[in-house]
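The chain below stands alone, shown as C-alpha cells; this is the form predicted alone.
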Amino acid sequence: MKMGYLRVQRILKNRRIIIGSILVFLIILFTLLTPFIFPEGPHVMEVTERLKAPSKAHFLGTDSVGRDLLCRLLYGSRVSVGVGAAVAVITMVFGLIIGLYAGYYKAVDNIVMRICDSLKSIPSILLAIALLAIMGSGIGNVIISVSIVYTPDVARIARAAVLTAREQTYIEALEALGAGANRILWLNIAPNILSSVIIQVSFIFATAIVTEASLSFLGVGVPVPEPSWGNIVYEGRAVMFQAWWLVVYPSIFIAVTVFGLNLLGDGLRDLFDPQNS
C-alpha cells in the first residue's frame, strides 16, 4: 500500500506524465467521439464552400472541394492514431518475443541480430517505402511495413535486458533447478523489462504517426479519399499559398499528438528510473 501511494505521488509530481497524458487523452477522446460530432462523415462536399477560410460555419475552414477541414482532421485522427497504436502493439509483442529468445539462445541471437542490423542500416522512411512498393498502399500494409521498420528497436532492448539478466545468480539457480527457458523468460525476465519496453513503445507510437503522415504525404501510404493527417497535407500543398489552413492545422494536430506522446514517454522514463526511486 505504501509503495503504491508513493508511486502515485511520484506520478502526480511528474509534469511530463500529467501534461502528456492529458494531451494524449484529449486526442483519443476526440477520435472516439468523431462519429457523434460529425455523423455525416468526412466525404461530404459543398462546392460552393470550397477553400473557405476558418469561420463559425467551418471552424478550421474547408478544402478544395468544400469538405469541412475539422471533420476531415478528426476522422483522419482515427486513421493516423489508429496506425500508430497498431504499430506500437505489434512492435511490442513481436519485439519482445524476438528479443527474449535472441538474448537467451546464442544460435538464434547471431541470426536475428544480423537481420535487425540489416534493417536498421536502411533509413526508416526508405525501408517503409520499399516495403509498400512491394505490398501496395493501404492502411493494413502501412501498419505492417512500419511495424517491420520499428520492431528491431524493441527487440534490441529486450535482448540487452536478457543478456544482463542471464548473468544474475537467480537465473543460474533457476536453470540449475531445471526450470525451462519459457518459464525463465516469461515469468522471471519479461516482467522485469516491461517498463523499458513500454517506454520505447511510447516513442515508437509517436514516430509511427509521423512515419505514416510522411508516407501518406508522399502518396504511398493511406490512399485518398480516406482521410489521414498525411494525405490531408498532401492534398493541401497544391493550394497552400491560397489556403494556408489546409497545411497548418494538420501539422498542428500531428505536432501536438507527437509532443504529448513524447512527454508521456519522457515522464515514464523518469518514473521507472531507479536513480529517482
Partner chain sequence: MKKYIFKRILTMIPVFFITSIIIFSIIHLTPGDPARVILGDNAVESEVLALQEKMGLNKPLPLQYVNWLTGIFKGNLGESLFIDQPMTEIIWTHMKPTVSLTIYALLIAAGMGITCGILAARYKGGILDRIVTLISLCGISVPNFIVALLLMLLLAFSVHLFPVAGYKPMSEGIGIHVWYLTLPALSLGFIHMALIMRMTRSSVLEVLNSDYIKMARAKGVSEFAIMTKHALKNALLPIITVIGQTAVTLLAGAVVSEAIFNIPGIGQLVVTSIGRRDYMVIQAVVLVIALINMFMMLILDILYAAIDPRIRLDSR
Given for the second form:
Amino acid sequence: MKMGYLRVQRILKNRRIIIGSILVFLIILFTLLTPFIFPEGPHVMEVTERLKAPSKAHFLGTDSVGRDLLCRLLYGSRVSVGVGAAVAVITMVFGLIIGLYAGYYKAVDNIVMRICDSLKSIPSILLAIALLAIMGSGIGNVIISVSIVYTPDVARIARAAVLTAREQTYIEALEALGAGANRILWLNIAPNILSSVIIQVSFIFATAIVTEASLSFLGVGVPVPEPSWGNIVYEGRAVMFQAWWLVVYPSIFIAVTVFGLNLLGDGLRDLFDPQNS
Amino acid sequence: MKKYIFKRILTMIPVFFITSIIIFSIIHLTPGDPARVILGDNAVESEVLALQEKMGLNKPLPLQYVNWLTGIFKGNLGESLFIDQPMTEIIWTHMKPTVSLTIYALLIAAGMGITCGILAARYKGGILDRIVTLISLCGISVPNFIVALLLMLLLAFSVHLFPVAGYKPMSEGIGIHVWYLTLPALSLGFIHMALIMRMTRSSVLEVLNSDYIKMARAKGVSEFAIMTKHALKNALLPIITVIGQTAVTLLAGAVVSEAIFNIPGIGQLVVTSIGRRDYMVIQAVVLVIALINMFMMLILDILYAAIDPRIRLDSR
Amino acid sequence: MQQEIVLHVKNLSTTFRTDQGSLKAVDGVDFIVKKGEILGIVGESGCGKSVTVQSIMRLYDEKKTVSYQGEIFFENKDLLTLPYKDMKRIRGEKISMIFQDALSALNPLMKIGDQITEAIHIHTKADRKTAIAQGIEMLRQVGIPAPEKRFYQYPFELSGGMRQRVMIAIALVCRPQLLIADEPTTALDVTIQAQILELMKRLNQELNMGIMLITHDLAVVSETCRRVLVMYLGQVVEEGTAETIFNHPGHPYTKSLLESIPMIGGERGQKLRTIQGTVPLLNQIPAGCRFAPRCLKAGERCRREMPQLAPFKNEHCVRCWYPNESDGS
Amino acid sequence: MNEDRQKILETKHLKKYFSIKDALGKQTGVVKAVDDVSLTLHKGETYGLVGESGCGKSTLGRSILRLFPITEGEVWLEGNDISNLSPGQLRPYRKKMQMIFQDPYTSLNPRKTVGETLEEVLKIHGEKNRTVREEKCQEALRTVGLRPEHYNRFPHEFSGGQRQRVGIARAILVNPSFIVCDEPVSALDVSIQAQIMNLLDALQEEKQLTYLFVSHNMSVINYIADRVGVMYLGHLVEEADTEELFSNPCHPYTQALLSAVLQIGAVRKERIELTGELPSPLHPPAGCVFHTRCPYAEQKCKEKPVMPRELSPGHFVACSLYGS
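Give me the form predicted in complex with the partner chain now, not the form predicted alone.
After this comes the whole thing, all chains and molecules, with the earlier chain placed first.
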C-alpha cells in the first residue's frame, strides 16, 4: 500500500516509535535465538544448584528446583510473546470484520453491539478463567479465550472508524457510481481504518501478555512444566522472600516488553492520526 | 430526565439477557458431564445419576436455562455443592471485601489520576507533564500482580510498613481494615490510575484548544477561571466514561490481588469454585458481577446526563 | 473633525514556530481604527486577516508557538509589551471579539445567562441581580425575542442566528470601545446574515463603537464597512474607503478579485475573469512583490523589489509599482 | 422554446421523508425533507436549485440519484422510470447520472492516488484493460485542466480547487448526460470559484451536459443557471427562467431572499427582513409552509396547502395570493 506521505523523517523524529520498536525487536530476537543460547531446553534441573543468587554460572540465579532462571525466562518469552502475538492477530482479523459490517449495516450493528456490551460487562479475567475452565488450560485455549475477551475492543474501535469513514463524501461518490458494498467496505473503508485498528491491536498485544501472565499466575494459564512468564512468577512466589530474583527478573522482562509495545502503539498513533495524540 | 433513565434501563434488558445466555452457555457447554467430573472418575453410576437429578442436568438445556432464570427473579440463585449456605449469603459475605477493595482502589486511581492529569495538561510540555506521561506509560505496562509482589517485597517484607497479606473485616475497626487493604488497593489501582491520568490529560488538552475557551479568553476570563469554570466541567464527560470503564475492570483485577494477598473476596471464590467445578456458584457470582457492572453503567449514564444538558434535555 | 484614533497597529508581524520552520503569517501590517468607524479586512483564506486580529487580542500561546514584532497602540499603551496577565483587563472590557461559529464559541454546558453575567462580574462590580438585569437588557438590545426565557436556556437550544446574537450580546455587555468580528456571518444563511449585519450597523450607531469586520466575502464588506483593507499573503496590499476600493480598485489583485465575482444583473454569457496560478505557501514566498507571479502587469521591478504601501490618492494607499490608473468608470 | 429539446430528467411529485425512531424503534416523528417536488431538465440546460440550509435541496439531488430509496413519486431519466429499480437494475443508469460534491477535502479517498481513484471508476463499470483505463483517466485529467504528473499524487498534495477538478474528472469519466452539482464552489475562495465555474461551463458546451446546480449563493446561481427553482422547507415555492425570476420574483420568500442578497457597490435597496425563525422540519406549519414568516400571510394561507400555478409561461409560483 503506497504510504508515500509517511515521510521517513517523521518516523525517525518520533522517539516513541524508535525506542518501542527497538525494545520489541530485541525481545523477539532473543525469543528466536533461545534454542541456540540454551540448546538443552528449559527443563534441565541441577538439584545441587537450588535457589542460587545471580552469579556468573547463572546470570539471573536458579529456581527452587535448580533450573536456570534466564534460560526459563527466554523460553518463557516464546510462550508469552507468542500468545500475545497470536491474540493480537486473531483479535485484529475478527475485530476488523465484525467492526466493518457492524459499522456499515444498521441491523448487524444492533445485534453485535449488544453482544459486545454483554461480553464487556463480564470482567475479562473472570471470562477468561471461565472459558479456560471449560476448554482446559493449555496455550491454544489461553489464546482462544483471551482473544474472545479482547475482540470486542477491536470491533468497537473498527466500528467507530467505519462510522466516521462512511460520513466522508467519497463513499457517497462510490455509491453514486454503483459500486457494490463489498468493494466499498474492503477496498475503500478497510484500508483507511487499518491505522486506528493497528494502534488498538498494539495495545491489545501488550494487554494480552499481561492477561496470560495473570492467568498463569492464577494457575489456570499455561500448565506448569512449560515455562511462561506468568507461571515462573507463580512458582517463584512461594519462595519469594528467600529468592527475590525469581520475582523481580520476570517482572522486568514483562514490564520491558509491554512498555516497548505501548511505546510503539503511542508512536503509531502520533504518526497515523496526529490530531488526537 | 426520567424518560432518559427509563430509556437507558430499557436498553439494558437485552444486554442482561444476552449476558445471562453467555454465562449459562459457558457453564453448560462443558465437554463431558459436570456431575461425573465433580464426583471424580471412580464414582458409582447411581451417585452420578442422583447428582444429575439434583442439579437438574438431565432436563433439556433450554428448560434448565428458563428454570435458572426464573429462579434468579425469585432470588434463588441455586445452591453451592461445597458450601452449605444459601447462595445469596455466600455471595454477600465474599462481596464485602471485594467491594471495599475496589472502592479503595478506585479512590486512589481516580484521585491521583485526575489531579495529575489536569496538572500535566495545564503545564503541557513542562517537567511535570513529562513525568506524568512517563508514569502513565509505565503504569499501563506493569501488570497488577507484579506491582503487588514488588510492593509486598518493598513495603511489607523489608520495611514492615504494611502487613504482608491477610484481611481484617470492617467489624474489627476502620483503621485496621484500611491498613490491611492499602497494598492490595495500591497494586490494583496503579494500572487504572495510569489510564485515568492519560485520559484526563488528553481530554483537558482537547477542551483547552476549543473555541469556547478562546472566546472565554477574549472575554477577559483569567487563566485560572478558564481552567476551573470552563475547561474542567467539559473535560469531565470523557473522564467519567473512563472511570466507569475502570470500575468495571477493577472487579476483574480484584481476582488477582485477592489471590496474592489472600483476601476472601468474590474473585477468590470464583477461582476456587472453578477449581472444584462448583458451577452454581460460578454462574451466580459472574451474573451478580455482570449485574453490578450494568448498574454502574446506568449510574454512569445518569451522571453523564446530569452534567450534559444536551443529553438531559434532548430526551424530553 | 479628525475622528479620535482608537487603535493604531504599526508594522505588526506574527511568526509561528512550526515543524517546517518559522512561518511569518502576518508580515508588517499597518493600519488605524477610528472611533465609531466600521473597518473591513478582506482577503482570501490564508492571507493572515484572522491572525492579525487575534494578535491584537494576543489569543495565541506566546510561550511556545507564536512571537510578535511591531507595536499595537491602544489608549496610548503598546498591547504587545503589556504583561500577559494585564491583557485580561483589556479583553472583553475595552476590546472584545466574536467568532464565526457561535455553537462552538459558547460553552455548551453553561446557560447563556451565566456566560453573559460572567463578563459583567469580571469587569464591573455589579451585584448578581443588576448583572442579570443588564444581561437580559443586552439580549433584548441584540434583538432576541423573549430574552427572559432565553437567558436561562443552553446554547444548543437556540437557532444559528439566535446564537450569533447571544455572542454579540456577550461581547458588548461591558460596552467595549472596539468590537472585532472574525467572519461573523459566514456560517449563516443569507436572510439571517442580513439581519446580523443590520444589527451590527445599528449597534455601531447607538453605542458609537468601532467595529473591525474580518471576512472573505467582498459583498459583506461593501454593504457594511466604511473603510477597507485588502490583504494578500500576510500583507496589506490596498487600503481605502469602501466606495473607492470597489469602484476604482488600485491594486491588480483587488481588481481581478472583483472581476471574478458573479454579479446579479451582469451579462451572463461572458466568462468570469480568473487569476492564474495559486496562492504560494508561507514557506515559498516569492522575492519582490508577492503578487508578481500571478499578476498580468508584473514588470522586471516587481519581481526584484517589494513595493511599500504608498499613498495613491486621498485616503487610498496601494502596495504596487504600477497601480491601476482606472479612468473612474 | 425548450419543449423541442430532449427531456433528460423529470421528477413527478417526488417525496422523501426521514422517520425519527426512538430507542425501541417506535417512530416518533417524520422529517419531510422533500415534499412533492416536480421539475423537468432539458438537454444542455443548467437548472439552479436555491434555498437556505435545511430546505431539502441536497436531499432532492441525492433522491434523484437514488442514493437512498424514494418515499413517493417518480424519477424519470431519459424516458425511463428509475424510481423503484433495484441496485442491480439501476447500475446501467448510474453511468448516465453523476455527482460533484461540496467539500473538496472529503470527496476524495485520502489513501488513494488520483490515478487509482479515477481508475476505480472504470473498474466498477467493467473496463478490464489497464492501458485503456489509464489513457481515459489521463484524458479526463487533461480536460479538467490538470497535468499528467498529478496522476500519481495523493489528494493532500492538492489545493481545494485542484481537488474539485479531480472530483469533476471522476464525474465526466463515464460520459454521463446529467450531473448533480451539490454546492460545488461554496467551499472555495472567490478566485478559485471563478475557475471552477468556467470549467463547468466549458464542459457543458463540449459534452452537452445537463446540470442540476444546487447552491445557497444567489449570485452564483444568477451567473450559471438557465432556469431556477427556489425551495423552502422541502417545497418548490417558485420556478422560472433566470432573468424572469431575478427581475420579477413573485413568491414572498423569493423576494425576501433576493432583497437579502448582498451586492458589491449596488445602491442600497430597502430590505424585506423576514421575521421569526425557520420552523423545524419535524412539525412544518399547516397550509403554506411559509405563512409563519410571510409578511403578506392571510387566513387562507394557514389552512389549505398550495399547489404551484403557472402565472406566465414557464413561471410557476406556489402561493395562494396569486389564486383565482
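Positions refer to the first chain, counted from 1. Everything numeric here is computed off the predicted structure, so don't read it as measured data. The term rigid core refers to the most C-alpha atoms you can superpose between the two forms while keeping them within 1.5 Å.
Superposition on the rigid core between these two forms places the CA atom of P191 less than 2 Å from its counterpart. Once the core is aligned between these two forms, the alpha carbon position of A176 differs by 3.2 Å; this is the C-alpha shift at that site.
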